[in-house]
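What follows is one chain in structure tokens, specifically the form predicted alone.
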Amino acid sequence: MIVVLRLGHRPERDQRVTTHVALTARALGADEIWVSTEDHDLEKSVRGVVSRFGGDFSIRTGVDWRKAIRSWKGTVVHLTMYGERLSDALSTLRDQDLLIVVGAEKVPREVYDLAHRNISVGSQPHSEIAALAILLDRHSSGKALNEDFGGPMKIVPNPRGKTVIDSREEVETRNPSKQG
């Protein structure tokens, strides 16, 4: 069981990033997000790509976050660029429920204590996007990549264009040198 907790959600200015951090956590691997913020438009928003796009993934907001790491049965891993190395961490993560949090806005210090582990990808300024994608990534060993969420909407890879399989349906397929 893989858990993302988003911290610190703004709904009117986060919307954007905090659907890209569920929309990840989704594509590669985890299987529910808690945010702690609640926000009924980004459970809209998140349960219809899973309904299109398939997967058992879900969405909780109005969390309590302190609560829900006080109470994580598993490993409480706060991504951050302060913490462990991932490389160092990885190995010691498999085959453990994870709560992986997640920031918005700056992270109360509590957080750091709270977790088990402070890891880090990369110690450089970056997008909590990205770190989760490379955490979630990694821990799969690439391969979330290639899993098949069973939705009636699929992409097929295609290099020159965009095609999509409804199977709800007629292919819809676009090809951008084509269009006006």
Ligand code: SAM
The other form holds:
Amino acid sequence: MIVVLRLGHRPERDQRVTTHVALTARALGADEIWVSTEDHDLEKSVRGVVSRFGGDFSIRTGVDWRKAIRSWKGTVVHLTMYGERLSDALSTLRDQDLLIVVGAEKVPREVYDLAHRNISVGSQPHSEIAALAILLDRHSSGKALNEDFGGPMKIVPNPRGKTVIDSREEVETRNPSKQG
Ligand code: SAM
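Having seen the form predicted alone, can you show the form predicted together with S-adenosylmethionine (SAM)?
Following is the full complex, with the preceding chain placed first.
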């Protein structure tokens, strides 16, 4: 079980980034995302992707982050550029339930203390999306990217155009010049 906990989401500013945190979590093998601020539009957009592209990824918003961290039965991993190196920590994270905490702006000091592990993905500032993607990809040894989600819409890898199979309609192959 892997759950991503997104802290500090501001619906008016972070809609796009938090949506991408959620979609990255889903695409790279997490089971759920919990967002500390209530946001029904965010829930709707993530559930829309799940219903089209499959899997059983779920989203909850308005989650009490302190309670979530304190009551987690597995390992709480806080991603921060100040933490220990991912390459040193990775092998110790296997075979356990992970709650992966990512911030938006400044993360409260308390999170560093409550987390079992503070882990950095390189010691440079970058992004919660990048940090999460790299952690999940390495944690699955690259396998998560090839997962079949079994949804009604399926993208067939194509070196030029877009090939999308929609089992609710017919097979559609679009010419690259008409792509949006
Ligand atoms: N300055 C903020 C702070 O003091 O926490 C960080 C803001 S950063 C834009 C948002 C989030 O990206 C962080 O909370 C952290 O989860 C993640 N992040 C950014 N760089 C990272 C790195 N090198 N390693 C791990 N996580 C990182």
